[in-house]
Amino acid sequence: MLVGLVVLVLLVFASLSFGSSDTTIQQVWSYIFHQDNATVGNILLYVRIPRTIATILCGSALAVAGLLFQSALNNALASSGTIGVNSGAGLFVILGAILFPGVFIAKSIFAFMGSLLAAVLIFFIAKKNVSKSTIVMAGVAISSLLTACSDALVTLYPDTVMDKSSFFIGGFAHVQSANLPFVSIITLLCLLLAGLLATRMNVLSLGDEMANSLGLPVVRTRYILIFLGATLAAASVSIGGILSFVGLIVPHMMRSIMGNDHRYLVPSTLLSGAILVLGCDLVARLLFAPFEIPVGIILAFLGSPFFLWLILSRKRRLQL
């Protein structure tokens, strides 16, 4: 945790200091201490600081959302991307933009509705006692359907999304500071509640029968975890677009380091998610500077091989 905090602080400094615009580290830090360059000040206040905050919020939200879904569904392959929650939020964000153009809070509310709808669909599929792989395949099918609906709406209303490719791939090029306070409050509140539910997630991981015998209301706890995960995914989609694999990569990495105790998993997953997305966003800005690519592309290059390895390793364990 201490190493993670140090890495996050260093990445924040780097995010404020480097970018596609032609500024030097000395100019940036001179403005921070002396406010002597209005151009650099505008870049910091209206571009880099909001973008840095947005990446930290999105990374933390998606990583913890993945952990919550994995705990609620008892499925290590579950995340807001693999079970269609991100796609549901993305579809409803577009609906909110069509019905209430220019009203940011409407997009956030609609994003929550879409993510919750997709999560509830997956939850009811999971209740049918189907295999874990079937749940993931159902999530892929739902995600494809919702993405097709989003594409259809964008085709019919092309001016709905400012940058369609950035939204569907995931990126922070168009983050606006006015959008951050509401999302920040919702995200921080949900992250706090997730930390308070860590002990219940530990009990839930013992199995339904054991959890019931220990007095845990299993169904209610699952609904609460899904609700929190859907809200976190919706908050992320409303400011960062549809980012994939964060909720899948980070919880597994943290389990291998921290173990299965959610009292440590929740804060370490939160911190590592912020590090991953902030680091990938920095790479996306600098790799082809002054041009930048959506951060979702970097995450896809990291997440796709990890997802394949995870599926193959689980299959190998089952065969043994």
Contents of the next structure:
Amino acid sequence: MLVGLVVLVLLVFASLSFGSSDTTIQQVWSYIFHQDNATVGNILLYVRIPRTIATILCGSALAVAGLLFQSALNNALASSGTIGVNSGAGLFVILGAILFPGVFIAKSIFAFMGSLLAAVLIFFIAKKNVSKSTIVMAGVAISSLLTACSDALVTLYPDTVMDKSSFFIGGFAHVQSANLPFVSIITLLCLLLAGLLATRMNVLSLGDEMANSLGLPVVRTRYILIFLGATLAAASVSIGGILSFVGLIVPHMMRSIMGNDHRYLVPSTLLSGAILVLGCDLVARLLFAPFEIPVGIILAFLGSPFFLWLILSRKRRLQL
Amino acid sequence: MMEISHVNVLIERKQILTDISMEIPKGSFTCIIGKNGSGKSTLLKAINQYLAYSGTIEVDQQDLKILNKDARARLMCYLPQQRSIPNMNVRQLISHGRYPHLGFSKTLQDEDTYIIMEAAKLAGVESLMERNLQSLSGGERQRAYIAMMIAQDTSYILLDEPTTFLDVEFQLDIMELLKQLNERGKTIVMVAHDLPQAFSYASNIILIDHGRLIIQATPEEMIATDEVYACFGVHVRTSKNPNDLYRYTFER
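And the form predicted together with the partner chain, for comparison with the form predicted alone?
Starting with the chain above, the whole complex follows.
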């Protein structure tokens, strides 16, 4: 955890210091301590600081959302990407952009409605005692359907006020500081609640019958976890677009390092999600500087092989 | 005392339990026997409020339907037959037994840690505390689960076929542990599939067939009737061979 915190702090420094503009590190740090250069100040205040905050929020929100979905559905392959929650949020964000163009709160609220709709759909499929791989396949089907709806809307309303390519791939190039306070409060509140639910998630991992025997209200707990996961995913989608694989990679890596105790998994997943997305965003900014690529591309390059490995690994498959 | 009155369970429009009424005395070692699909496990699940039922189930004069979940979990615990093997160590598993006793923050206090260690000692798993459940043998794992139930510190302990799939030595091991808990005042209610084993350990036997209560009696009373033969096609007899595993044996 301490190592993770140090890495995050270093990445924050790097994120504030490097970017597509030709501002030098010395200029950045000179501004931080002496406020001596208005141009550098503007770059920091209106671009790099909001962007750094947004990547940290999205990374931790998506990673913890994945952990919550995995716990609620008792399924190692569940994440906001694989069960269609991101696509649901995406569809409703486009709807929000069509109905209330330029209103960020509407975007966030619509994202939440869409993610919750997809999550509840999956939850009801999972309740029918289907296998865990069926749940993920159902998620893929729901995700495809919702994405098709999004594509249809974008085709029918080509003048929708939003950066479509950045939104669908996921990226932070157009983050606006004015949009951050609302999303930050929602995300921090949900992350705090996720931490408070850690012991309950541990009990849930024993299976429904044992959890019920220990006095845990199983169905209510699952609903709360899904609600929190959907809110976190929606918060992330409303500022960073549809970022894939974060909610899948990070909880798995943390499980292999920290074990299965959610009291440690929640904070470590939160921290690692922030590190992953911030690190990938930095790579996305610097790889072809002064041009940048959406961070979703870097995450997909990392996440796709990981997802394949997860599915094909015999040992893992036994645990699905 | 556990009082079950006119309990009916319907699953997917199929009547699984029909008008079950019985009293399970406090401090008894009760075994529920019956053929596969007779409704034994369903009865245990209904008692544990895992399945919806009509009728009433009262434990120590408290109606389980209206008792809150934490209070119920402090009154009785339940070990299902089929369960996944979570990726956690024995200490973590046993500590879950304290869950219904913790406050909102669900944080273990010193007293809880002491109870967890005592439960591990009693179940004989204190040397396995840091071992992952997935690395344990079936018998060791079953002991770890029983340690969790001991840590839950309830008056009533419900178990669904706790010795299934275990080697004979582990079966005896588990049964002796349950007997020890019974001698300490715990009421044991277990579904059993091994008749000689059930008759040898139980003070109270309940026979269920086709979702109905057939008879409730002591082992001695039960072997004096033909109900076991009518249900299973075998007679349970007192063993005459001192080398037999159990005090009772069965024959055609």
